[in-house]
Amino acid sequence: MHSDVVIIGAGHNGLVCAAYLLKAGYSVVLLEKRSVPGGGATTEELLPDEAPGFTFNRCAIDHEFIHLGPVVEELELGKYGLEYLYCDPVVFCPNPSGKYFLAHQSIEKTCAEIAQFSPRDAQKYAEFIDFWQRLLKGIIPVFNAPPKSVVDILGNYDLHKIKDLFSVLGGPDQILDLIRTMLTSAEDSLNEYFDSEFLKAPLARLASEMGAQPSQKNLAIGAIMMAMRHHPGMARPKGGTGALTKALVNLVQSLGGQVLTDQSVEKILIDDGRAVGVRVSGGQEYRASKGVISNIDAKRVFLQFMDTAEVDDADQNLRERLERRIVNNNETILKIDCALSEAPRFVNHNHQDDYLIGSVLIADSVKQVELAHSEPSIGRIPDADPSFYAVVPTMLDPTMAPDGKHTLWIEFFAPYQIENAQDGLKGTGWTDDLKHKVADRVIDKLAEYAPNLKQSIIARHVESPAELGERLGAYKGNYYHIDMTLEQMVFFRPLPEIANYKTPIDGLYLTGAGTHPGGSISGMPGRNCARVFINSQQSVVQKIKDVRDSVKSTVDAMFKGK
């Protein structure tokens, strides 16, 4: 089978990339190893026998990053069935003291909630969010452009974004202070602003969604995760995260693209130093006249899908740098999905059903959150006093369960490789017995806050870190492909020499979570990669015209104050 482009993996970034290429006139085939497209963005009926009619988001659930870019609007995904439902409140975190953190999309309402327990922290919260939101607005243009393309980045700035950036940068002392802040940890930043544990613990838990403990230096930017829940806000596709995938598939197919499932790529075909297609399990070959784009991580692309000599001929240092330079800290996820007869009730924390619309965080203290993320790095399961992220999706979207019933989504951080273990799946130590014992402890912890939980569980599905890695095809179960630490972001992601989506192999491109700007549901890696691919196909005259137009639009926007 022949096409202009073959894309390995039909995750949401691969589908976004395909959509932009199809709109530009290229023919595209996407190859997905699973029987359903979407990668980490699927919604499936996991328990058809025990709990028919209950659907579950198998990975991603809360969408913020995608609303920082133009993907939904540019691709007009609403026309293809996508409808976003915004969460409000956005976070609920009960504390053992009887206090609780309840965050609304409104900063003012959130401050009022905090003020009933700590007036000082309520005032500081407004300052905290203001700082991170101004920084966010100032750096959004960098997210929505290839990291090495100065022209594209500048073209994304208008007067308002420039003002936001300079409001954070300020004079020389303010610039140095910003750099110092970025070099500290999320915990340092939280301690600088706040006194109260009931507030610091959930903010630390959200900051750790970057995939590292809150004390990790150089990762203070994790504190921005809460700011995004106020603006642009946190939303979920109606029908589950898989509805985003479904809309993208509808768009791709309407433009003539092909999405082929049960196609496990085994080898990228190289001819005279150029990627010309792929071979899948069973021997079928898919040829590409203009390029191959990988939606999977760079390690698998270069260390598993290509011959050593083919990689070395292009860059003799690349294989060793991928093997030894890229950092993965052994932290991944044990995932628990439950079908419930009724929603959890937090009877000791002024329970209101609305509190369950957003994320429910179990974060009793910053120390508890620290252990939840530091122990997996050395192979230990942090389940003595579990901290985790839970959602009751049906509180916002009742369509995901039978009438009056609910679902429960739990993300518990755990090690991929358990220390001193050699048994279990892939020798990781994860057996069916162990994963259920850990899930029991997580459920026990949640039931301390919501005593009706256990009696309401109709059925549950538990996926170990090793199983998640197998399903996603993620290296060591890392759903971000590689860690989201500062030294592996922007033009360092995944390595400086392959950070701009192009690779030393002519016609081979990278997209997905392992490329700029990283993991989560954003579509930005797919959009940016498409930009680089299309630009590489243009003539020099067209490239010069694009640069001129970009500079002109930036200048016009600045002078018009747009």
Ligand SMILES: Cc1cc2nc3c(=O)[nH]c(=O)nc-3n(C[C@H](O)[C@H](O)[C@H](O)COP(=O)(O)OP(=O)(O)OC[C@H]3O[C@@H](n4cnc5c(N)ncnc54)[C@H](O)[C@@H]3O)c2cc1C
Second form
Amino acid sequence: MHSDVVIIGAGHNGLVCAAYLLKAGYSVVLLEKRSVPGGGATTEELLPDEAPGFTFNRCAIDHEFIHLGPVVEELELGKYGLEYLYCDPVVFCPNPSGKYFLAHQSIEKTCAEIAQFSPRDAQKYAEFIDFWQRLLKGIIPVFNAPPKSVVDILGNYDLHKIKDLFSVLGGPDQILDLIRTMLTSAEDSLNEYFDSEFLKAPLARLASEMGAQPSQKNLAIGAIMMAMRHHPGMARPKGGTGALTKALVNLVQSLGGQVLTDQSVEKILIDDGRAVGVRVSGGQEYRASKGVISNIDAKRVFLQFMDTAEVDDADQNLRERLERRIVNNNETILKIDCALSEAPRFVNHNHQDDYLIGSVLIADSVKQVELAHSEPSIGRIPDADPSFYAVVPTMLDPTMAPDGKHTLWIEFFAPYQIENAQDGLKGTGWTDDLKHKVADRVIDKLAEYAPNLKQSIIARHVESPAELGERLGAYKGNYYHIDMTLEQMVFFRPLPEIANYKTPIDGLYLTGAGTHPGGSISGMPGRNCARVFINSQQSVVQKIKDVRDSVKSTVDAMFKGK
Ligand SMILES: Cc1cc2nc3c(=O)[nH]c(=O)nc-3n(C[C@H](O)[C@H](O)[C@H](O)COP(=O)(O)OP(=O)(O)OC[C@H]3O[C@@H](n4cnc5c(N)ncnc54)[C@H](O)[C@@H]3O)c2cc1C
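Based on the form predicted on its own presented above, generate the structure block for the form predicted in complex with this ligand.
Whole complex next, starting from this chain.
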């Protein structure tokens, strides 16, 4: 089979990339190893026998990053069946003290909730969110461009965004102070603003979504996970995250693209130093005349899908640098999905069904969150007093379960490789027995807050970190493909020499969570990669014209005060 471009993996980034390439006139084939496309963006009926009609988001549920970029609008995904439902409230976190953190999309309403328990922290909360929102707005243009393409980045700035950036930069001392803030940890930053544990703990819980403990230096930026819930807001596709994938597949197919499932790529075909196609398990080859794009991480591409000599011929150091320099802290997720006869009731925390629309966080203290993320990095399971992130998706979208019934989504951070273990799946230590024991502890903890939970469980599905890694095909189960720490972001992601989606192998490109700006549902790596690919096919004259247009539109925007 032959096309202009072959894409390895039909995760949402592979599909976004395909859509832009098809719109630019290239023919594209996507090869997906699973029987369903979407990768970390699927909705599936996991318990068809015990709980028919209940559908579950197997990975991602809350979409914030995708609303920081133009993918949904540019690709007109609404026309292909995508409808976003916005959450409000956005976060609920009960505390053992009887207090609780309830965040609405409105900052003012959130401050009023906090003020019930701490008027000082309510005031500081507004300052905290204002700072991170201005910073976020100032750096959004960087997310939406290839990290080494200065012209593209500049082209994304208009007067408002420049103002936002300067408002956090200011004079020399303010710039130094901002750098210092970026070098601190989420915990340091929270201590600087707040007194109350009932507030600091959930904010630490969300900051740790970056995949590291709150005390991890250089990750104060995790605060944007809360800031984004206020603006642009937190939304979910109606019908589940899989509805995003479905809309992308509809679009790709309507443009003539092919999404072929049950096609596990095993080898990238190199001819005279150039990527010319791939071979899948079973032996079938797919040829690509213009390029091969990988939606999976660089480590697997260069260390597993290519011969040593082929990589060494292109870059003598690349294999060793991929092997040893890329950081992967051993943390991934044990996923629990339950079909429920009724929603959990948080009887000691002023229960209202609406509180469960957004993210339900179990974070009793910053210390508990710290252990939840530091223990996995040394191979221990933090289940003595579990902290985790839960959602009752059917509160916002009742279509995901039979009438009046509910679902429960829990992500519990856990090690991929358990210390000293050699048994279990892939020698990780994860057995069926162990995953169910850990799930029991997590459910027990949630039931301390919602005593009706256990009797309401109709059926449950538990996936261990090792199983999740096998399903996604992700290296050590890392759903961000590589860690999201500062030294692996922007033009360092995954390594400086392959950070602009191009690689030293002619015709071989990288996209997906392991490239800038990283993991989560954003579509940005897919869009940015498509831009680099299309640009690389253009003549020099066209490239100069594009630079001129980009500079002109930035200057026009600035002077018109747009
Ligand atoms: C439990 C969980 C909860 C999450 N919750 C959220 C959330 O609420 N919000 C959020 O924004 N993000 C969340 N994430 C992260 C998010 O799901 C991922 O970062 C994102 O889906 C990555 O998308 P991607 O397209 O870059 O890669 P992937 O989704 O990893 O896509 C890669 C694709 O390649 C395929 N593939 C792998 N190997 C091969 C091969 N050899 N041949 C062919 N195909 C192959 C895979 O099957 C997959 O379809 C969550 C992740 C997990 C695990």
